[in-house]
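Taking the form predicted alone, here's one chain by itself in structure tokens.
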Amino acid sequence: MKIKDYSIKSLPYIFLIIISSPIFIGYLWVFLRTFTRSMYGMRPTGGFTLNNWALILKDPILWNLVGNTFILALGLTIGILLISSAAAYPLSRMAFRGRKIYLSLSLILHAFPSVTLLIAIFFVLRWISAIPIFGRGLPLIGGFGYNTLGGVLLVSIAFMLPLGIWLMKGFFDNISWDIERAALIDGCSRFRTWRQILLPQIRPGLAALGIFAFMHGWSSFIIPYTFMVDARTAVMSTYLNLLTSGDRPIDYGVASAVALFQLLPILFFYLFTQKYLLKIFSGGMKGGS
């Protein structure tokens, strides 16, 4: 009887191993391909080599792309945390006209695929490009117009805001009203109550959303690929696409090394922060409407 119960309990794990095996095999292929000598072709042949890693680590263009990717991921994280927490507070704790309509519309906006709005966003970014300094000419991000890192950052924040607002609202909903009432009775303003009383209460939610935003910004592809055409403003994902597209033969060794190089920071980041990342899905299950 015990043997039968044990076999039944192991079935879900066996099923998960079977359906996950293609993913593990794919990652194993990428890892092995970075250390093989053959230049072209899908099949790893030849002996062990570190030339693929040497080529990418000595490439100054790659490190410029790493800097752009880090700026995009960090900027997206800071922007999402600030705007989402500031917008979610009144939506969770205050009653005002149009509140439920705004929440419904933001949820509908999140349901739209990003590709359906790319043409409209292109014209908006072209219009912003004509604005002096703000459109072009800012340090690090280049501005907020078309073909700038700031423009991609602005679009990325806009697309991720509905998710961030709803998640932060869920965490605010779970805070007891007694804490906020006590602060308001003691003379705290709404802003001070939000900054000094409520934000410390939702630090796990802020950490989880920040981790999720950073990972999203680091691996973002479609928006940078669409709105940044200059190689100097490209990011890691678009550079990897360049290595694996076109009419020339693909150097799978170098491409695999770049792919693994892009994956490693996210992998280590996830391993050390997964307990906070998993909390991101618990914020909206309780609390107010």
Contents of the next structure:
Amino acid sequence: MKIKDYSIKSLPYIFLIIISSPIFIGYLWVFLRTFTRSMYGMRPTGGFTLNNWALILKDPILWNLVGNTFILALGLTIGILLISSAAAYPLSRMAFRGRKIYLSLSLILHAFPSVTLLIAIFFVLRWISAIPIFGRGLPLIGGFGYNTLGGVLLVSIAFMLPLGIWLMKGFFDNISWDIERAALIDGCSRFRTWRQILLPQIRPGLAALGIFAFMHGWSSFIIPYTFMVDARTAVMSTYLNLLTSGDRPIDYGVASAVALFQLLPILFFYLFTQKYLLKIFSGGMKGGS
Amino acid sequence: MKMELVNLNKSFQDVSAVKNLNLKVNDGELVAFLGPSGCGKTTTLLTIAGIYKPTSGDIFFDGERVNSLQPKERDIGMVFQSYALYPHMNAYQNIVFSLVLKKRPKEEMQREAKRVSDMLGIGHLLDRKASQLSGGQQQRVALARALIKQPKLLLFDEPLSNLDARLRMSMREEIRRLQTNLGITSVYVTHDQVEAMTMADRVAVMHNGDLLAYVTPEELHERPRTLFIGQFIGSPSMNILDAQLKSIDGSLHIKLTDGTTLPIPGERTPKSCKDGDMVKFGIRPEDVKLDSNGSVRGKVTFIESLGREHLIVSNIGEQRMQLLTEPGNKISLDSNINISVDMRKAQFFDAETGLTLLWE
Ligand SMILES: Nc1ncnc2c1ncn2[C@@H]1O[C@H](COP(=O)(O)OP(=O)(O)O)[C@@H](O)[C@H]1O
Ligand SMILES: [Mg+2]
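Okay, that's the form predicted alone, but what's the structure of the form predicted in complex with its partner chain?
Next comes the full complex, and the chain you just saw is listed first.
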């Protein structure tokens, strides 16, 4: 009786484990491959080695790419947090002409496949490039034009904003009006109320969106791939693409090491922050337009 | 401070929440805005506070027009039904927040916080977060936060509605005591008529955005100007029966639908009425008694214990009459009873307009 009970309960788990195993096996393969000379299926051949790791960790390009990827992820996080939280407040709290239209348009924009806009954005970035200094003369990010990290950052932020604004608006919608009124009567300006009374209350939402943006920026591929021509000076995902798609024979050991190297921070980050990420769905989605 | 509203209107899109409100509040007075939910009380209060801009009309503080002043420039304190404490601050930080914004020195903040928290008996709670306080304690902190500014006008929006009945009673007294001692002009919004009647110097009754009456609680109870007020004020509420005026042997009587007639005392003669007119006859449950010699005959349809008293609902003909009795009476459901009515307390309202036929 008991044993039967147990086996019936475990059936769904067994089923789930089976259908997700290809993914696990894939990651396991990548992991093993970084420490071996060659593999036949899942079986390491030719013995274990740390050469793959040594090769990429000594490669100055990699550290350059890590830096770029980090700047992109961090820039996306900061940009999204600042703009979304500032834009969502009036959308949640103020009555102005065009508010409803703006909200529905940004929702449509979010649903829009970004690939369809790539060519148009290419032209926009080219125009931005023509602007002196701002276009391609800034330190660290290179500028905001075509073939610069800043340009990629700009486009990434733009694509993620609809989601960010809607999430933040959901959090603002959940804060009682009375608290804001109390602050206004106590002597706050509208800006100060936003800054000192409302933002602290949506801190979990900000944390969640920030983490989300960071991970998105860290692993983004299509935008950097399209708008940064030289994959060697771009980000890790494009470098990975270069390693696996060139006309030279592919060194799977090195490629796997780079892939794992890109994956690890995300994995750790996720482990420590999933509590906040869940809040996006439990807290932020409440509240309508 | 004196406060005056002149032809105040506030509409939201097509909803007219406050209609042409005219009202003066004297210095040190506590005025209650009383009315059912949705009648525009909160809207009026928030317009006074400067959170809403009036659609038209003016607001005067001590004779000065304040329409264009920001909330923070109006020198007011406000207490909300939801307490509205800042959740990320502790009680002390909540209370002194307005002083922090004014960049007052720390010693002054501590001194003032002690002053108001002593007044409200919350000195021991100052380092707790809002979520660690009970409803009653949160409301005290909110009150302290409003008082620390030494406002010229205090606004209350149903501050006691979320508290349990016993706490509500003691807070009622306490707020009134503080308000009188400090002499702060106050506007107190409530839908609870007991609160309005026990606390206020004057009561403004609102209904659908209109001001129906603005008088003292006693006046409101004894001389209701409309049928709505008559029924809204007092608990259990006033009995209203259809009746016809009838002259018998030269003196005016009312005739109820079951044919019973009752004499109307001279001082309660309905104005501008004639023999045969239909009126609404109002009488409070406490002015109706069980009396074996009573001339009104009814049948008991419902008995409810109110603790100290019993509420009996009886039918007189087709109409309902509620009365209060001592619990000792052995009255059973469906029994026939005789009732005497204290006609010196009778109210009469126009059957069509619902306006009083007795008072100016
Ligand atoms: N911000 C608002 N937008 C639109 N309608 C409102 C708003 N605030 C109040 N109302 C409407 O105005 C009327 C009065 O509301 P309110 O002043 O809150 O009533 P009360 O406080 O007496 O319950 C209601 O019909 C309400 O729906
Ligand atoms: Mg209200």
